[in-house]
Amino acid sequence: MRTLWRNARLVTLAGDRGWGLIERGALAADGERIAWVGADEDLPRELDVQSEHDLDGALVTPGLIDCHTHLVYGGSRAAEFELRLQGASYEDIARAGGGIVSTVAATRAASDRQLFDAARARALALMAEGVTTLEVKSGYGLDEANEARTLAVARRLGRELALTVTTTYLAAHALPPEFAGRSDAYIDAVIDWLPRLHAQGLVDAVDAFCERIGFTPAQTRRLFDAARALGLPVKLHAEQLSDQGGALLAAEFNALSCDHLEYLSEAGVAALARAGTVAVLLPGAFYFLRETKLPPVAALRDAGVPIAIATDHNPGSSPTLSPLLMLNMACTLFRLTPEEALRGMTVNGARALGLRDRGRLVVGQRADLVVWDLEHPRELAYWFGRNPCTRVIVGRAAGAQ
């Protein structure tokens, strides 16, 4: 079924720069794909549509893409928030048995229903601010059965909600208690689980936490070799708390993305540029952990590295469910322009997930649209503390509305 949306101010993001703004635009969706887009006055007379909608001059952008989340977990870490305010560092808490490991215990104790219901509520909150595609990482199970459970919950979200969900295997997130002091043996286990989880259709990509309190570059390399053998793309939590050379390693494997990157070196920037790897910046974690080391945005920009923005929703370092706030923080904290921030959660967010069929309002792309009560797209990063989203239209339902 072909649906026509008229009288809209379309933010197409066509091309590499600029908003691609069509002041009085129209867009036709044929099923889940955009079939025509342009000025309303240029609509082809022969265009056959079964349903037509007047958007009354509203601003329309591509659906937002949250390319880095840890959405499926049990429990809360609000107590650790208090500890940090009293002077404890993220690393102090992790080494004392808190941090990721405490969420692992809560996740293992939760039922499948509890995990799904909590994750669904979080996903709905993101969708209410315009998210139509998101990534969900595992990493709070840290054994084969619980990694499978959390990935299955993520898959179920994609089936039951009007939302595209991609899944990332992040078992190399932290060392579980049963492997204390045996990190190499744990990486052996993570590698052993991967083919079986992949065979179950649960894994779209592989990630690791390459950090002093995570895993070494050598351990990460072994996991990435296993992912490559299965034809799976890789991503990496890199250079968040220190420079471990993770970005260089990730670029060697043509990683889809490197994420965090506060301590990224000049050599790391150059490697990402050569590999075409997306730099995913996570202002929520930077803010919540009260970090002071800014990611090298100017160097990334100058090198032509695509920059994406994501919520990094997780219970320990970025418990936000507001992608719009992340757009604002990307500008106020990291000094991105409003256009760069929006591209970071559309065009480049899609690239960070290896998805080429969304992020712009151009012919052939998915008809994932968000309607906003705003005058100009720069306002998406300007306002905070309010939600101007009035309607979300996803491609698979576009022809039915």
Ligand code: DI6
The other form holds:
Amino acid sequence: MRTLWRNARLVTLAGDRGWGLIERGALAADGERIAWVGADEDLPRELDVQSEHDLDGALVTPGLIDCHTHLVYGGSRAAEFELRLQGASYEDIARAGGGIVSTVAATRAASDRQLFDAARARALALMAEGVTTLEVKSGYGLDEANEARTLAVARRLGRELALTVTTTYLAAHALPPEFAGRSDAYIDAVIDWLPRLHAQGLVDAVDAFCERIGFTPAQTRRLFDAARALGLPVKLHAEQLSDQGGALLAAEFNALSCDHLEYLSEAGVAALARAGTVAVLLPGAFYFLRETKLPPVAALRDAGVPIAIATDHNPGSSPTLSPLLMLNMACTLFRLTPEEALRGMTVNGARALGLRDRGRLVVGQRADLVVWDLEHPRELAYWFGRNPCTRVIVGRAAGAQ
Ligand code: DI6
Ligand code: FE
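The form predicted in complex with the ligand is what I need now, so please give it after the form predicted on its own.
Every component of the complex follows; first up is the chain already shown.
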């Protein structure tokens, strides 16, 4: 089934820099893949097309890729937000038994149906702003059954909604109450559950929260060894609140990505560059926790580390459902250029998930497209609190409904 879109302003992001803008562009999809892309006037006559659409000069980008979310959970943490406004820090609250662990209690108490319905509503909100690929982490179950349940909800989102969902096992997110004072024993348990969850097809990657209030580099290493033994790629929440040397460890394991990175050292930047690991920056968490230490963007850029941008949607540190606001904040707070921000949520977001088949509008990539009511792609990072997305098109395999 060939579908042709004509009269579009295509933001292809072809090549390593620039927007790759094609004015009066045309794009043909064959099944779920892009079969032809170029200037309308160069369209080959022999192209066999079943349906044709005129986009009336609208701007078209690749589908957005939100490569870091914690989308499946019960409850909210609005009361904790109020405590923080009164002066309590995120770490204080976590140490007092609130924080992540309070969401674990609410998640365990929620039914499958409640978890799915809430996650589905969140996914639909992300999709309304152009997301076509979404990573979802576990990490609010923290026992085998509840980690399995949350990962299964993520898989179901991918089956039932028009988007790709990848899953990441983040049981090493916080210490559940039943393991209080026994963090090494908890890591043993996390390692024990992993092969069974993987055998059920629930795990695409493995992540950990390497932090003073999370797990040590030595514990993270044990988990990464277990991931490697199963052939699973790793990612890491590293250097968010302090420098634990997590990036060095992640690079040693050729991690797909290291995420947060406000406290990343020079040695950490060099290690990411050598390993080809993506730096995923999360301006929503930086903003919402009122952090002041900026990630070393200039050093990452100079070292050639690919930078991705994601929502980090979660109830504690980034309760946002606006990928576009994240593009804006990546520029205003982290001083990325609008082009770097968009590449961060397309080309480099794909790389942070190990996906090579998306992120650019070039032949052979997935035909995941977003149509915007905008004049120029720099406006994606310019407006905030406005949704100019008019249409999301997800490539469908030939024969699919
Ligand atoms: N870092 C974060 O920003 C989220 N997880 C993590 O390791 C926050 C999760 C939460 O507070 O619920
Ligand atoms: Fe996170």
